[in-house]
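Okay, so here's just one chain, in structure tokens, the form predicted alone.
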Amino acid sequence: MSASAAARLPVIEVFGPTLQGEGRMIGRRTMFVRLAGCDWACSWCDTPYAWRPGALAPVERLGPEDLLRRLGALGPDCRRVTLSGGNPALHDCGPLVGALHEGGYLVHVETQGSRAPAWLGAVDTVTVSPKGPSSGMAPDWPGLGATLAVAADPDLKVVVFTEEDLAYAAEVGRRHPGVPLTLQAGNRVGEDDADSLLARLRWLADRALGLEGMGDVRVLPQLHVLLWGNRRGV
């Protein structure tokens, strides 16, 4: 296989420039390019589209050139690029990342900690979002570890719907004191609406003040989904 070849990555949706709506970077405009392929399969996951079989959206496979010329027809003035999937640390984004800060971009990752390439050690910033019980997958403390380990700028985000994923998030923080944590109030897509995600929001935020050792924890919404609901492109 060439080169160039190899850096070819299958990519399910570029889009933006919007706001991130997650973790520490909520709020921020970015352009984002989100890559197909999971190694989990959550229960609530809200993008299977990226991933399920069966739900799985057309792929493309793109190099560092398409994505770069793409992006720049897209956002011109945005100089931020969120990947995100599915997870993109399964794939080799090493050759993206280099071109993305050539072409003067801040590169974001997204993943939740269950794979540990170095490449993650280049780019500017790595949310990492373990889940919790209500996801139907196993802690992975080994993995989130390792990819804490190697990630550049790490922050942790955990998505909380019930008094379960409360507790898992507080052991989260508890083994990893010094990386930054926000709680996520969970999304169930299809079943939610801005009522009862502000409902949840409530829940959440009035159990983490009361809740020991969440003295410096962030506790957020899915802001995009606030704004503009569960939809694709946003």
Second form
2 protein chains.
Amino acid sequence: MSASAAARLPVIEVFGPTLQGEGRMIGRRTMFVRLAGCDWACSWCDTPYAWRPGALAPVERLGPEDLLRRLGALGPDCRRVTLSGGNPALHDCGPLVGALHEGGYLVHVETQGSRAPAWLGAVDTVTVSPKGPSSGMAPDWPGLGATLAVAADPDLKVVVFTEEDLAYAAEVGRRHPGVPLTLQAGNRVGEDDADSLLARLRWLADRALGLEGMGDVRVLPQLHVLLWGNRRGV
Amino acid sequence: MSASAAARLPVIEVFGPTLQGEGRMIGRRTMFVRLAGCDWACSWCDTPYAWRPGALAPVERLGPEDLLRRLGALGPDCRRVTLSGGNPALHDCGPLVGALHEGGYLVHVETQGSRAPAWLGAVDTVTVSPKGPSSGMAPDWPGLGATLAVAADPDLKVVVFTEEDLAYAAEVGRRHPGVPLTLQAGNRVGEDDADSLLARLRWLADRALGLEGMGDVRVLPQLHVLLWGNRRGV
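Switching conditions: you have the form predicted alone, so give me the form predicted together with another copy of the chain.
All chains and molecules follow, beginning with the one already shown.
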């Protein structure tokens, strides 16, 4: 395999500029590159078309130059790119991150904390989003610790649907007290609308504000879903 | 007037822990101290009980020790305090900020950029929120420049109801390109509900994403109003 073939990434979609809907970058104007493939299979995943057998969207193999060309055409004045998935940490995104930086972009990555490739250390900001009990996934504490150790400027985000998820989030906070923690109200694609999402956010805010050990927590919705529902490409 | 009398501040309310609903601190768990008095009179002000003749809530004169005692009782594990108003920059909050820092608190201030007292330089983060045409206020460019110059880690927030407000926000961004800029969808107390607020946010996001010169902008709602409506004390 040639060097350029190795640098090609399996791309599901490139879109934006839109608003970052989640985490500490919430509301920021950014473009997105969504990569195919995931090592987990969360029951409530909101992007199954990036990985689920039978639901997978068409995949294009694109190199850094291809992606820079597309991003430049989409948002000539937008200087932020978010790499998401699936789990982008499955791939060697090092060459892409280098090319984006050379192109003057700030790079944000979203990953669940199961893989800790060295290139995460070169990214500007990394949101690590381990999954609670309602996802059906078992905790991967060593993977989470390794990802937080390699990421240059990590923050943590835990999606919460249930009391068990909230207890899990508190445990994440206890294990990693130095990393900013955001609790995100869960979203079931095909079931939730703005009203039910706001109701869950209200419950989560009330619980988190009163919970022991939630000293410096942040509570946020998925802003893009409140705005545009569970549509692709926004 | 004695030193302790000088350090007393006119307090409208002390509340929390709740979520910061606005700006770059959106979603963060914080307590609030709201001070009385404003040098402006915005048509759509969402806290007229802090300043408007005939609408003013009862005012207590409290010193730093009084306020630390109240904050400690409200949120023993909460280490963030937001000073808001009215316009807190009308008062000498220096002694309070010093006492809060000694008490281990991070201090955030919200002000409109009409006054630039030196103590703003001692605050951890300052959100400066100049008001656009729909407020009925004339721009105060020198005041804004002075406030941004003295504030230690400022960001800008512009409330947007109209196209004219959006043009004003773009002008704010052009004049202060190095300061992070958030556009906040406006909220009319007594008229708006979650649906109308989300509709305005949708309009604002669509406009801001396509607007020339809005390179690194952020677009956000008032999260607390989406959650709890225009209630006091949340």
